[in-house]
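A single chain, nothing else alongside it, follows as structure tokens in the form predicted alone.
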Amino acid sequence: MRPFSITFSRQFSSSRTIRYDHILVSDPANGVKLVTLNRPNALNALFTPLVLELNDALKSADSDTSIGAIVLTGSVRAFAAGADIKEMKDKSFADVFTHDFIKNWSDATLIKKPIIAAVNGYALGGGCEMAMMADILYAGENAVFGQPEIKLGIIPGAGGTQRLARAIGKAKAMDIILTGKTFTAHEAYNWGLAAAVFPPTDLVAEAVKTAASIASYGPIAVHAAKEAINYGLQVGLDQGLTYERRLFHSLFATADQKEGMAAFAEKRAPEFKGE
């Protein structure tokens, strides 16, 4: 295994050039950052060096004012086939508990900008959990999801028991997690986990298209909408409705609200500036 490294190269602009070992980063459309998991010889199995690179790339995109949405994907064969067992197998309870092992695997949920997971192939264990951390999940027709940790003598540890149950209900989540069996892209769609299913060759392009559409809107409103939905899932309906209404009210203090409504009245395209 190569040692983990992120190389920073100084440029004349304020942007930074980064060389990653386990992910690829590109800008496939205006306002869109595409992050691709890239461990082809390990079916994109997740391990600490990859997660650290991923977290860095996501935080960088989140702070980049030219980016409005992020697409996270893997290869046609695998989004991420699971966590790298070689990294975990010799760890002790004291080790994982003391260092809160895999806590930072959930840092994607701290990103303010919308993340679309474009899932082809295997999304098992940690890969399934990472896909569920996204705000929108698009699946290729060949996608295979599952939480097979029970077969290893453990349970999901990066949100599998919590997010899957919230997404598809207790009964189906119990059935999947306690048996370790997999489920298909169309099952994920029918159960409400996936927002759409596409042919594998079209998947990333469709995700980028959606991300570009989101990026064309006012970023303050986009952030507020994401925040309102996520907050509402954690509280009761009355609290969620109050929080939504307050965010709605607050947007009337933005220039984007004035521009958006003026453009609608004047029958022209709005020019949002994030102000």
Contents of the next structure:
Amino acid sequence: MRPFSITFSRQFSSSRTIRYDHILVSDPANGVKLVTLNRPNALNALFTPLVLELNDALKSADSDTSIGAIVLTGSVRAFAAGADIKEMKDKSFADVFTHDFIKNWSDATLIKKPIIAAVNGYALGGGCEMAMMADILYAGENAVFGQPEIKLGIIPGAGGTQRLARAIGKAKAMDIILTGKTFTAHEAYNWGLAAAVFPPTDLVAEAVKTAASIASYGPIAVHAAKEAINYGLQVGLDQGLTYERRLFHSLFATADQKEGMAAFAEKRAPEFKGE
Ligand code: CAA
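Condition change, the form predicted alone to the form predicted in complex with ligand CAA:
First the chain shown before, then all remaining chains and molecules of the complex.
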């Protein structure tokens, strides 16, 4: 078996689609990168080689100026059924502590461009955590969310206790994490975790449509909006409001602000350049 340091070396086909062993990467619409977890035999269970590929694809999309938004999805049966239990089961405390196991699973949160998670099927454990790292979560009607780590003698380790509690509140997060029970797409929507619910067969197309819409706007403003929301969720209201206003002020230094407002006044479509 090849060591995973070289497993994810990128190969460019003639159509310039990037191929990996455990994910698929494509460009389904102008300005949109679609990353599909593709480990069907294990319900997209997250193991190190897959996570390294995913991080590589996300970083590559983030530095590609032709891309404005990213969609992350799995299969109709599973977004991801969690961390790979078979990979983890023999690890010792020294193994996981020394190598800070799963720290780099959160690299998706370092991506500047918006990420939309399109979740069909199981999003359990690390799969649910990965979906919650996205900026927008769309759920297929068949989605099954949960943090069942308690049944394995552990707790969520990639943000589950923190992001789920912030998204749906302490009471429901405690209920879900302490019991390991699952919740549905409509519950995720009603509780504020999912932004929308779609039929499973429409889900990815809807996510791509939203991503294309975001990608059509000025990338500096999109980046600033994402940064302001995420920063505000980590600080007090006054600090967040000041940060928002300073970012708002700074956008008046961009050509995109001049273009966006001129286009409105001239009743034409704006042409944003990211300048
Ligand atoms: N790790 C490794 N393999 C997994 C897996 C996982 N998390 N989830 C599913 N698989 C594998 C199964 O072992 C099985 O492989 P084999 O055919 O080789 O036996 C294959 O995927 C299909 O799974 P099932 O036969 O179990 O499918 P099912 O439809 O009967 O059940 C399921 C689906 C309810 C999702 C069940 O597979 C399941 O409970 N999976 C584990 C879910 C879980 O506990 N996730 C949390 C992991 S811990 C974690 O994520 C920690 C963290 O915070 C980072």
